[in-house]
Every structure is written in structure tokens, then in C-alpha cells.
Amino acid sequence: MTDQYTMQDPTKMYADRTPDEQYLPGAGTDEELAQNVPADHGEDSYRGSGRLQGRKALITGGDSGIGAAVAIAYAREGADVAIVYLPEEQEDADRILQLIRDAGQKGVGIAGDLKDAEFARETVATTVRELGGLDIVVNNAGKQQHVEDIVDLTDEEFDETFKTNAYATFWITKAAVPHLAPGSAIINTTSIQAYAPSPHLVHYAATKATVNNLAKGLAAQLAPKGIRVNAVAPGPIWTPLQPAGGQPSDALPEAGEQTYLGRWGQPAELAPAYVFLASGESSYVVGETLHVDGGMPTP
């Protein structure tokens, strides 16, 4: 059994994992996702060595995707791991918290909508009363649909867009910083979309611009806190996001091709990159984008 430490040839991993045209509807779920070509979250390989021992995390869209490879390298790192997610994908997330829990680690489920203000504040609060404190946040949910010509975009779907991805990352850092202490992390989770928008995804990519800017922002304000804060921008990366209106269905195949390494990105290839920026080990790492992309040209 391979693990993240073990040598391998970046171009041929994930031989097997080529996705065909689909769609997802809903927001879409790992359980439907793994009918087809499933995802890897690290599951099987993921090894801890104990860098967030005694830690706590929450962690947005904490179910399925980057944030389900996340939690679980997390737990297996030795933190305790809160998760939110959407009431529909209440059995990705009991797959998850059972991964949690087996790594030894207590996990929480917090299942409601990040459109509504409250409820995005609340979850910093059920998080702290939970896990008995905070100390790492992963701002991860996002919402992506693409929309081919912005006269066919409506208000709705650009303001539940900006909701998901850019409001409810504020709520969340806005509420959870009196309860981090130096030493704590914030990750925002952004997007190449941020530096190469692509025509489809107009108004995501720009939520994703926003999140990036809103971590190079606080990186400076909360650094004299003790609190560092930086993100994390993916690539093309194999989720449930993408089928289920992320991406058209007949671009499936080929995304990916674009990158250095030709291939779609799986989730267990982001999760050691939120490692890293939550552990002492980045202790002066403050204000970066670290980009997990397959190789693709970013400023």
C-alpha cells in the first residue's frame, strides 16, 4: 500500500480514474461520484505522523472533495475535526466522521446551509462548545455551476455563488477570530480560477479572486496576532463540484489534459498542502497561495 511519502511517477498516478461525460444533480455526492470513477480522499493511503496532535479544525464541505481529504489527513494527524456540510450529503459526512473517529480523533457534524449568515456563525460556535476550543480554520464549501454567456447568469445564482464562497468565509473568520490563539491557522481554499478565469465560470472565479484577496488581506491584520492565514488554490481536481454542474458534462474527459502532468487532480493530493499551512512547520509561511495544480502558469 503507497502512502503521500512514497516515490511515484506524478504523470501516471491516477491512470485509472479517467472520468467519462456524467452529471450529478444537486450539489452532487462522493457516494454518486464512486458509481462511476470514484475519488481518492486518502482513505487507503494517507499516513499521519502526528503534526496536529492535540489540534482542532473545522472544516467547510468537510464530506466530500478537498475538504473530505482534509479532514481525514487532519484526524490522522492527531486533530479533532469539526465538518459542515449540506443536510443532502448527510451520508458522505457519516462516512467521514466514521473515518475521523477511527483515526481516534472525535469528529463533529454540522449539517445546514453557509448561505445563511447565522448558521455560517453558528457553526464557530458549535465547533468551540464540541471540541472544547479552535485553533485551525479551513474555509473550504464552494459552489461552482457554469453559465456559458453572463446574459443567461441570474441574480440568483451570482448572489448564492458570492453566499457560499465569499460571504460565508467571512462569517466563519469573522466569528471564529476571538477564539484563536497564536499560533492558529486559517486556510482559504481559492482557485487557478482566481488568476485564469475561465469564460464559464465568470462569477465563480471572481468569488475565488475574492477569497484569495480576503487571505493576503487578513494574512497582515492577523499576523501581529499570532494568527497566520493563507490559501490554497487548486487546480483541476477530480470532486463531485464538477459533474454536478461544475463543469459541462462533455468537458469532463479532457479537463485536466491543460496541466504539466495531463491529468485530473484527486483530492488526497490537496490534503498535504493544508498540513503543512496548519502545522508549526509553516510557522513563517504568512499571506501565501500555495498552488496544487498539476502545473499550471500562475502570476
Contents of the next structure:
Amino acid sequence: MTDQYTMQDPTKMYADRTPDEQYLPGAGTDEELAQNVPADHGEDSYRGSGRLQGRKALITGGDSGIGAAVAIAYAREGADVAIVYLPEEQEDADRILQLIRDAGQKGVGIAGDLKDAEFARETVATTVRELGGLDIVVNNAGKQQHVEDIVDLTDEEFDETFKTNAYATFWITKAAVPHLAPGSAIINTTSIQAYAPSPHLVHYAATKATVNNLAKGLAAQLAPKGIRVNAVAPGPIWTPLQPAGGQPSDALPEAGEQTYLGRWGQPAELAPAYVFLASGESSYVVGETLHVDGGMPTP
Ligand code: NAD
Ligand code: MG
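Please show me the structure of the same protein in the form predicted together with nicotinamide-adenine-dinucleotide, now that we have looked at it in the form predicted alone.
After this comes the whole thing, all chains and molecules, with the earlier chain placed first.
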């Protein structure tokens, strides 16, 4: 069985889940992905051990991919979880909300567009109201569209990528901080792209460098208040974002080969990093970027 508990060769895990050439329209959904090569979010494997008992978490992009795996893990660790997603992703969101409730926790779905500052701020207010507080913020929603040549990179695409990835992180964090008691945690999803930008992802990579740097600066600013800020930097992870224009379709099958393990990662392999950074186990970890990328050279 492929899970995080059985000792096994990490180069051989998920051999049956190598992506094929495919394209998903819009933001893409896990429902569509599953029709072809499904992703593993830990549905059948993640075991909680009470590490987030009684905590209240807000996870943007918690309907699918990495955010969904984090939502499942947080719920099984004892946290109530609010997830934010686009209205078109309601079915994915409903599946994850059900898994949160199956874990015996409260699950709240918040649909809307994080490019809108007012909505982004409202997600915090809704979470505080529905869950009765907030102590974990995971800024994870993201937009990635490959564009090979800067001459073809539209102002609109540049703007929307920054709004979704960088501005929404700022808006949500700013709205959340007044609610965060000492012991709270903020986690930004950055990327290997923050350190090693691909030529066809320069705008996206710049947003990921921004949220990585924001995590480090805010870590210094908020640590005296007892709020720890950290980041997770995934490598190539099989999620809807990739076939939905994140990479050229014909690059998908081989994209994992650049890693030391020689394969794609699965969302389930990311969740433990987010659990660690949210829980008291990481009480002395501040302003860190945890690389979960199958092994790739980083500074
Ligand atoms: P994903 O498509 O499953 O998740 C991204 C989510 O972002 C979507 O589900 C959607 O709900 C949300 N989102 C996008 N635009 C939004 C908007 N305007 N309003 C509200 N929600 C919006 O893909 P994923 O790969 O799990 O992405 C999660 C994060 O991981 C992203 O920040 C991405 O940049 C980052 N990341 C992914 C990879 C990878 O290889 N998949 C690698 C490095 C970093
Ligand atoms: Mg989604």
C-alpha cells in the first residue's frame, strides 16, 4: 500500500499515478483528474493523532490538490476547517467537506473569487463566525498558466496571477492577524519556482517568490506576538492546476523526472509538512521554507 507509514522505496511509490497528456479547462477539478489519473489526498491513508485538537483552520484552495490533502489531515488531527474555492469547484469542495465531517469535525465551505479584496477579507470574517475563532491560516489558493514568451504574457494574466497568489495572501493575512492568539500559525504555499523559475512561468514564479518572502518578513514581524509564519515549497505535484494550463500538456508525463526521486509527488505527501508547521511540534520553527519536492537543488 502506498502511504506514509509503511516502509517503502520512495522512488517506486505512486508508479500507477504517472500523469498522462491531458488538458482541463478553467481551474480544473479533482473530479475531472480522477477520471484519468487520480491524485492521492490521503483519503484512505492519513492517520491523525490529535496534533491539532480543538484548532480552527482556514485553508484557501482546500477543495482540491494540496489544499484538499491538508484539509483532510487537519480534520483528522482534530481541527475544524473552513475551505475557500471558486464557485465552479463546488463538487470537489463538497467531497472534501464530507471527509472533514466524517472525521467528526466542523467543515465550512466558502465559495468566491479571491481576486476580489472584499471577498478575501470576508473569508476570514466568515471563518471566525462559523468556527468561533481562527488559529491556523493556510494561504494556498493559486493560479498558474504557462506562457512561453513575455511578449505574449498579457497584462491581465500577470495581474490575475499576482491578485490570486500574492494579493489574496496579503488581504487574508492582514484580516486574520487581529484574530490570531499566541500559538497560532500562518503557512504560505510557495513553490520550487520561487528558487528556480522556469522560463515559461516567470510571472507565476515571481508571485511565489513574493509569498515566500512575505512569510519570512512576517515571521520576523509576528513572532513577538507568538504567531509563527512559515512556508511550504512543493515541487511537481499531481493536482488539477497542472493539466489546467499550469504546464504544457505534453510536458506532464515527464515533469516529475527532474526530481531526485524521478517522479511526481502526490498531495498526500505534502499534508504532513502543513500539519507539522501548524502544530506545537514546530514551536521553534519560524520563517522557514519546508521543501517538499522530491529533491531539487535549492539555495
Ligand atoms: P489546485 O488547482 O488543486 O488548487 C489551487 C486552488 O486554488 C483551486 O482549487 C482553487 O480553489 C483555488 N483558486 C485559484 N484561483 C482562485 C480564486 N481566484 N479564488 C478562489 N480560489 C482560487 O492545485 P494545487 O497544485 O494543489 O495548488 C495549491 C497551491 O500549490 C497553489 O498555490 C500552487 O501554486 C502551489 N504549488 C503547486 C505545485 C504543483 O506542482 N501542483 C507546485 C508548487 C506550488
Ligand atoms: Mg480546485
